[in-house]
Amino acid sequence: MSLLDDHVVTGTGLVDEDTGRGRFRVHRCAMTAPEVLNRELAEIFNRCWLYVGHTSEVTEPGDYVRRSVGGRPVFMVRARKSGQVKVFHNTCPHRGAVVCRADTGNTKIFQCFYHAWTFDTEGRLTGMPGRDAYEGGADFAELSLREVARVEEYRGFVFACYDPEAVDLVTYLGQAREYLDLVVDAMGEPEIVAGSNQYSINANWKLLVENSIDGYHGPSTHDTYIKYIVSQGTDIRSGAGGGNAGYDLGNGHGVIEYGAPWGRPIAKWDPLFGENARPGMEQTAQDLARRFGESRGHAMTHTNRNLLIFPNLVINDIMAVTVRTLMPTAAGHVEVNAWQLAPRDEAEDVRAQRLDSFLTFLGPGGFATPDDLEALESCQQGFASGGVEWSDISRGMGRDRAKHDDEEQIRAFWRQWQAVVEGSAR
């Protein structure tokens, strides 16, 4: 790890920004050193707000979903008595076994299979075999399920934080809220479509963060997809002039937005949708423009966005709306989970096209994801070659306003990463 050996454990000195020279670079040991990952787990994933799920996944009392959040097993449930969405540590207070053992379902109680302790959906311990063996009586309050320290929701998106001293979620999201608002307002009442994509990449998680908000690689890496949609009648020039920018949204959040070169199921028609869908989509575009104004309506219907909410939530509002989380399990390995967000009352044929677009481009076997996996794994392999210590992320530093294929939004992530791993962000 060369001259930066002493800095790896603390994560200091791994990001080098020289505005005078227009240079921004990241030391490659940030992507390869296990010590850096350990620091990230402690300072980022244990202290930042992390996406858990969407309220549409737990609409009825007793509905629950099981998740891994920040590398920890948890579950989210709609409590039957209070109606609140709660997030619990998925471990029995008795001897530690996982309590919620199914990915999704509806229940009145959770029962630990090990010793059959039972808990209601509020998390309270309600029963145990042979309670008379506990002299003086078991302390049911002390032995109930433990809620995650902080749980808050913004417009249906549920986040958790393991740090009880963290700032509130609205403050944390900051300017990123505007882009969540665009997604929600365009859909009216969004829901997570049942099912998910789960896959892994032999690369550092931060490479996928970069890739997710990197507009520079699209024309070269995804050339096959572009040729495919052109062959199907898509006019990729239709997005020209419809926005083209990359933004630092504060707190490590970043976004790129650009005129949609392909169809958007919300209300930008494309030949792939078929002629029958055209009148309805055009009417939806007119309705959104009337409700929210021409500018905001156009942003909802004809502008693509790739949004990163620090540290590991990506929302791709493109030919479909993907909600994706990234979680490292090793310095060179990341687990990915992706869900599709769609309007609850969406027409059946439009929903079918949305899901097809989602899988065709963003699915594990689609056009884009295998390309990205190959690129990121190639980077991770290249790091092992040595000879080059720093990766360059300087594109567009000299511009007054970053374009979507510049790297200002990626630099925003790295600045916050450095501040958090050093502890100066708190």
The other form holds:
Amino acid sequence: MSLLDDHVVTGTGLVDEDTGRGRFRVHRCAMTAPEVLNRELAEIFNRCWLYVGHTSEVTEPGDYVRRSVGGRPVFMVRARKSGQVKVFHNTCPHRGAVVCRADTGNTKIFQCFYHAWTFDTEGRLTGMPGRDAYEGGADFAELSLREVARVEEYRGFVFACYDPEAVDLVTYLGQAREYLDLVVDAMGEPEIVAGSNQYSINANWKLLVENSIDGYHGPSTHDTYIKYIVSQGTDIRSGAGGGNAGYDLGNGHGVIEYGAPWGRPIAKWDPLFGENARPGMEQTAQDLARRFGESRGHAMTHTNRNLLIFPNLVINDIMAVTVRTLMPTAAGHVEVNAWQLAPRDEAEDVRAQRLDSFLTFLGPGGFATPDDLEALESCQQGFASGGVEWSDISRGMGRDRAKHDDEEQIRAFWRQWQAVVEGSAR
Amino acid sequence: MSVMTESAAAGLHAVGRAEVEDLLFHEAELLDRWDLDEWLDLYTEDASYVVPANDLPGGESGRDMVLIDDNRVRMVARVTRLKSRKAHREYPHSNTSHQVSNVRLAPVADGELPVKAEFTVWRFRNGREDCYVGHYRMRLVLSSGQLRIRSKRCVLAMSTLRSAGDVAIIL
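Starting from the form predicted alone shown above, please give the structure in the form predicted together with its partner chain.
Entire complex below, previous chain first.
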């Protein structure tokens, strides 16, 4: 037994921050030990606010989507009578079968096929065959669908939390809210585009957290993508140098902001959009500057941001906008779900270029994401070699203000991760 | 319609399943050999190569999220990337086996021969074993007397990409 066995079981001492020496380390057991994953499931995924879906996915009464949230099957439905967006545990209160068995649809009722118990979209049990067999009558209220303990929405983003005692969502989001606001305000009325990416990586989920908000790996890992956009006419110098920074937003949330050469579909024109789109995009930039002020408008239109909402929601507002969740199924395996957010009333050619930018960079069939998968799987394989116990995450620690290619936003995640996993955040 | 395209269309009517299979099996071999420049030669100048999202097999690029939406320019870019030592996911290259079966021809329409076929593409690399399963929908044309692919749409039968992870190779 090494000293570390205790740490793995208790989840303590896995993050080592030494501000005096400007050194920040994470013990690699955090990525490899099944005991750590068990603590994460109990302390993180059963207690934190987790993203479920977007209200644009359930606009009509009876619209529903089936999801896995924190590793549990649930479904989100726009209830017909109340109009509320509800999130239910996807299990029949009778004997357990899942009651929502399609990924998406519109319905008046959910019927469990096993014994034909029927529920309305408010979750109420409305019928069962042979109810006279229950002595004293069946308690329909007690036997109705169970809502997830806490469900709240922030500007269209629906979150759920399995802990009834959790703080409210707005408090939880804290400083991350203003970055969500930038995304939503720039779009006006955002919607989730049809189609999603559901892939997986043979790597610890936290490696994808790091990667999603890491401005350092771009030039080396994504060389072929940069070469591709340059070959298509993108000016490599355009956009660089503006407001490059990385922030610890508190509560484990982190963000990087930076200029980048690629076009941004709201209003940073690039030759890939075509000349036709140029006047409209320039007009949008002016409109947003007028409505929200020069600096906030510019942040919306020209600044890229990779935002992590602790623990497992990534919203990257770059050459397209992805809404991505990550969920571990083992210490060395993560399931990734990714959707795409876009303005509902977007011009056709801009939308087409947005979709194109998404799939070439963010999509698993594109010119960049497969190489991220390779990097993360490579890290996980490297951990197995041993010899090196700690990963170094010290980049930029001495600076007054961290840059986007430093690791301050990644340290933000790890600080909260340590506190939550060891139980000191409560 | 010009004389040339008329005769090309007539020629297309004469194309049988064996010829189509020869083309598809040849494509599979080129991909497995990583002979990607030669692979590009099988496609017309106005070609497209599309892979819809697993959960939206009827998805339209331009409106919906798809996995791959290449025109000829991006097919060339994809080949350039895959031949580079910086396409980390595929450097060194995987061993692949493209298997094509159940080839079906539909009647020639608008100067194109529609073809449907099932595919299984295996990918082996670095301890990973991935398998892509689905069907091709292709439109073939005769160009300078040669059978060429104008469009290839790879509709995945897998309900998610969980098992394969990514689509870094060409299906």
